[in-house]
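In the form predicted alone, a lone chain appears below as structure tokens.
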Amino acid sequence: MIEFRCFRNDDPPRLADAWRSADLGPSAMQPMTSALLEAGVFSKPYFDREGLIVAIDDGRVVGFAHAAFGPNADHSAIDTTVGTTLLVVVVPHAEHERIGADLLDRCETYLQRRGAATLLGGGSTEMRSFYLGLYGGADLPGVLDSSPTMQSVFRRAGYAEAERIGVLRRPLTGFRPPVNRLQLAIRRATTLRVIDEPARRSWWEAATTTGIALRRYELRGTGESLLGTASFWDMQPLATAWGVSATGLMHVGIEGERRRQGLAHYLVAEALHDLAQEGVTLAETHVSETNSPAMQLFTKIGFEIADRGTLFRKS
């Protein structure tokens, strides 16, 4: 008989075993360990044991699911009005579908009990509460197409597609930024600064990126005015498991009145060139497929779709 309960302190080794046994696809960290789960999940200041539901069959963990929340408007605290079930992990089992459905149902109950009026499925750039670097690559991409078993859990439960997220990658070996009149003009008029381990800009950024190596590139103009920033992180330990040195582009922002002047293209290309010079061989970023300007930007720089994910929503 399958039993369900919330997380206990002696669970991490058995959760790691379940992760290793489940078919989560190539963008899930393998082999999973208790130490990795501690760093990416249990150590977060907002971790709530009641939101991590564990399925037990005859004393063995056969699955788990994790429900969580994202930040409020100013990223200073958790907002419990929107909740998501980040992952539903189930090992090969005769009752696989029922275990997944029951885990998800219990996550929904937890989220609603905490006040969630909107239920999502999967993580995203905004809802990256846990598992950054453990599932999905450069960021959380909903539930990946390369994890079809997990996607089916949400679809059977009545979740619909809310957003499609593209996972874009570009090899960096020998990368050179484009040279044209516009790019040369920007180079003459700006300065590019590199800041390793920059001060986190909000409580939420600090909570979600503590423990990873973050690098920020700042593009500054006349009088040291800030024109834009691009934030990357060293995708460890996932990149090591892939056998490459990879960087994840988490954010690109250009000041409002300076947009559409080629600055984002210049900033990202120069940052990638700098990283390539340091031996980074692969860059990855995630983009909503409805964000046409961003998709066009990365396509021009040579990024290609490597996978896609779906952020689900339940009405």
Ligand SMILES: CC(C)(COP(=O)(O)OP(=O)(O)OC[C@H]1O[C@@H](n2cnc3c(N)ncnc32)[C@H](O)[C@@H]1OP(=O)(O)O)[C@@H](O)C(=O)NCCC(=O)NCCS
The other form holds:
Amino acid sequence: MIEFRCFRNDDPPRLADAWRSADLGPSAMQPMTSALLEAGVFSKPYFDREGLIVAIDDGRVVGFAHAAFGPNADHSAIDTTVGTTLLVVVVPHAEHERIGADLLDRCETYLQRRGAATLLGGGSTEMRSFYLGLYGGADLPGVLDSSPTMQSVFRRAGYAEAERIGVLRRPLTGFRPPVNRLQLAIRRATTLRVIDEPARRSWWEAATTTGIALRRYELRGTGESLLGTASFWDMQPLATAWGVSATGLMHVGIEGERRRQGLAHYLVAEALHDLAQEGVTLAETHVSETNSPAMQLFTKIGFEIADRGTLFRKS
Ligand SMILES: CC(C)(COP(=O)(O)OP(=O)(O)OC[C@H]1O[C@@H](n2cnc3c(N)ncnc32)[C@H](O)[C@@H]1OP(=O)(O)O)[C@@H](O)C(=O)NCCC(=O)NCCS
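Having gone through the form predicted alone, I am curious about the other one (the form predicted together with the ligand); can you provide its structure?
Starting with the chain above, the whole complex follows.
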């Protein structure tokens, strides 16, 4: 008989084992180890053992699912009114459908007990509580199309698509920023600053990016006014597992009144050139398919869709 219980301190090696056996697709870190789970999951200050449900069959871990919360409005603490089940991991098993369904059901019960009125499925830029660098790539992209087994667990439980997220990639070998009159004019009127390990802007950003090598590019205009920023991280350990040196573009933003003047194109292209010169060979970013300005910006820079993810919501 399959039993379900919450996480115990001696579980990590067996959870890593289950992860290695499950069919999670190419954007899940492999081979998973206890040390990687420690860094990306158990060490987080908001880790709650009650939210990580483990399925046991005859003493063997045959699956686990992890429910979590995102940040409150000022990113100073977690907000338990919206909860998500980040992952449902099931090893090949005669009863895999039932194990997945029961794990998800128990995650929902946990989230509701803590006060969640909205139930999501999968992580996102906002719900980036755990697994950054272990599942999904540059960010958490919901549940990827390349993890069809996990997607079907959510669909069978009545979850619907809330958002589609594009995983965009661009090879950087030999990358050159465009040279035209607009770009030259921006170069003359602005300065580009590179800040390694920038101070984190909030408790949430610090908690979710601990142990991650962050780099921020700042574009400044006359009088040092900030025009926009682009934040990248060294996509470890996934990039090493893929055999490339990859950078994840986490966010690019241009000040409202300065948009549509070519600044984001300039900023991202200069940053990618700088990274390419340091030996980075691949850039990845995730964009909601409803964010048409960002989609068009990245297409113009030469990014192409490599995968898609779905952020689910239970109605
Ligand atoms: C997305 C964003 C960074 C674009 O910045 P920007 O400086 O206005 O972009 P640029 O002027 O460099 O535009 C470059 C290209 O992007 C596309 N683009 C930018 N804004 C667009 C818009 N509102 N509608 C359609 N396409 C747009 C166009 O293809 C444009 O090329 P074109 O001017 O030759 O048509 C900006 O809108 C922003 O800060 N948005 C909020 C944050 C965000 O969504 N970030 C992206 C996800 S992390």
